[in-house]
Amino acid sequence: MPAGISETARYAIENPSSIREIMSLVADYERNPEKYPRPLVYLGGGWPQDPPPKPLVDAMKELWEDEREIRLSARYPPTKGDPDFLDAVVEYEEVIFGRRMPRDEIISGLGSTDLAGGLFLATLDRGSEVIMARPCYLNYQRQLLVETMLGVKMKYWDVIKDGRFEPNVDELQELITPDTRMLILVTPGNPDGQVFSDEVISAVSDLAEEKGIWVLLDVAYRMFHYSGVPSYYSRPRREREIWLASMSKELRAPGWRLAYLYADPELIRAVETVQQARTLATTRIPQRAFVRMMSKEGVRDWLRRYMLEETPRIYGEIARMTTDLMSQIEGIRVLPPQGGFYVFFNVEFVEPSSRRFVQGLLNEWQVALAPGVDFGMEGWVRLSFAPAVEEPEKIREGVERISQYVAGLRTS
């Protein structure tokens, strides 16, 4: 490496996240495909690909037309973003879930990953002990150690045990230490598609009550639930808990970086305080859209009717197709999700690791998966059914090969 590098940039470069990585095998791919024995199916990402909501569109398309609007939206917005978009998630919070969400205790971002960035700065000293739930979303502890300079310690709790979701928190109470300063829930799970239950995230938040620590609840999938939506949604926010809201996947536009936090008010000051110095303000010109859009009349029914009764219905059933195709190949586990965008599958019995099975299967038959090791769960290995929610043959495609593949390895 060249002189002047950092510690922190040299952990970067020899631990890049494997999702990312594999966009430039994808971009490849769309450039290239003559290189490649058949066409690539693409499984491996976490992000949907059916457009945004019309009135979201329509909303944008507005904006673009409304002199004012682009004037305004030109400019830059407080750090904690625009006001009127703050209004709007009030609004939106009340509408979807019957919450009633204290304006002072949200902060927007630049997406989810900027706002985690942000809070890590704002809670955790070097030294300080974090602990995630295990399997846990790749990109934590990476970004844990970049933000801190790598100088945060981090602990797993264990939650999937013999192929089962089965969180525990008396195994969570004994690993908590003077040192610990958060807890982080991915709920519905990436990459393993599980759901804390009401009485679980209860008692965690009394824990954390009891022991002064930051309970992270990152929800980024919280509209992808596919056996009713959990109680803890709709109630006030307890002591400290701290809510991570990214409005990317429900409103099926990443590339716009809309994410809320939604926490205690001094902790949203430290926040905004931080931010200031990290990135300044957010994009604004999504923000009026998003604010255009709530204005629209009718809004509010339709809403619901597409956050609670359309999206977890279309992604439902193929979250239900992807899993009874999987387990019907002989050789693996598969856990069934409960929500979010994954199918999640042990393949220990036929390969031992995560790596060599998803490079052999994308090298061999062009299916790109996620390797579960990078998730903390070595044997495991994560399918997206997001990226193909409008054409499902691709799944189906995708599956036959894995299971080609997986008989390969079975009679090798």
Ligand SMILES: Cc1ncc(COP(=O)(O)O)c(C=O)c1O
The other form holds:
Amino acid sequence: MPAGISETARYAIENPSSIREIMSLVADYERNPEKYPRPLVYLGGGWPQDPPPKPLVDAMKELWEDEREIRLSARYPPTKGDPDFLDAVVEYEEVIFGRRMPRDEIISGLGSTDLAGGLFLATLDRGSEVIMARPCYLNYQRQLLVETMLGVKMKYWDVIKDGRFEPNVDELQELITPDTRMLILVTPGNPDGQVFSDEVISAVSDLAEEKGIWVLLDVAYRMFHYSGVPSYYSRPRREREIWLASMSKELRAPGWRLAYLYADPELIRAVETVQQARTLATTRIPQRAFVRMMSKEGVRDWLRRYMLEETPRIYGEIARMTTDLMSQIEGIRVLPPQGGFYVFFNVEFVEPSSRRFVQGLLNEWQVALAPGVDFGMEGWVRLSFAPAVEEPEKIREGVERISQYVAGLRTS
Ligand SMILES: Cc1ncc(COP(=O)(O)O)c(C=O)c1O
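Next up, can you give the form predicted together with the named molecule of this protein, since the form predicted alone came first?
What follows is the whole complex; the chain from before opens it.
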């Protein structure tokens, strides 16, 4: 490595995420398919196959036909977000969840990854501790270390025990010390698809208020619920809660990079100041498309139907189908998802290393999954059905190959 590479970058390079390694193998399959015995079934990444909703696509197209919009979107937006975008977010939350979100408690960002970065810098000091529910979204651990130049300590609240989702708030309490600044929860979860109940979120918020720690609630998958929607999406924010919403999944637009944070107004001011130094502002084009979508006639009813009926129905059917098929594989223990894009299952009975399981499956059967070890749970594997939600036959084919692979491992 050349001189002049930081300790932080060295850490990141020396500890690659295995998903990235799998992605480069996947890229090779895509470039040179003739080298491999069968077409790849890609159930690795967490991006939806279906397109962004029609009103949003129409709005984006109209934007490019409108000279005034082109000029406006080419200017620097305010760091917090285009003022019309902040108003549109207030309306969107009200339309879908009936939530009243004060405008001065919102800031936009280039996806939730960007906002999480600004938030970490606005809340953490060298030596601060962050607690994450485990299993946890894999990027948080790396991002926390990178953004704080390896300065924070991470602790884990294990919420899955003996293959069941059982978050115990007393155990969380035992992890908190005077250095604890933040707790991170993802609901519905990535990689596990589990949903924190109203009671648990309420008990966590009580605890956070008592101890003066922040609770980051990452709700990137909040429109994907398969067994009832918790009521916390509709109630006002509690004092120490920070809500992080992303357009990547719910509006099927991860490439447009748009998200927002809903938090204490003083904290929003701190994040805004940090973001002025970090990214300056969020790209205006997707913000303007969102504004235009919200101004369309009939869009309120359309969005309610799309988000609260169609999305959970379509994704729910695929989630159930995938869970049923996976559960039929002898020996595999599946955690049925309550929401999100993923089916998480235990493979320890044939292979204790999730990385080896995933690599073997890719090499021998050309199915791409993600190893649980990257999410803090060894012996588990994540299947993402979102990249094939419009092609269930691909999921069936993928599960059939997994079944053959497992059968082979059992006899070897
Ligand atoms: C839980 C969770 N949070 C955040 C992200 C990143 O989202 P964004 O595209 O908004 O940066 C992901 C992406 O998969 C995710 O699963």
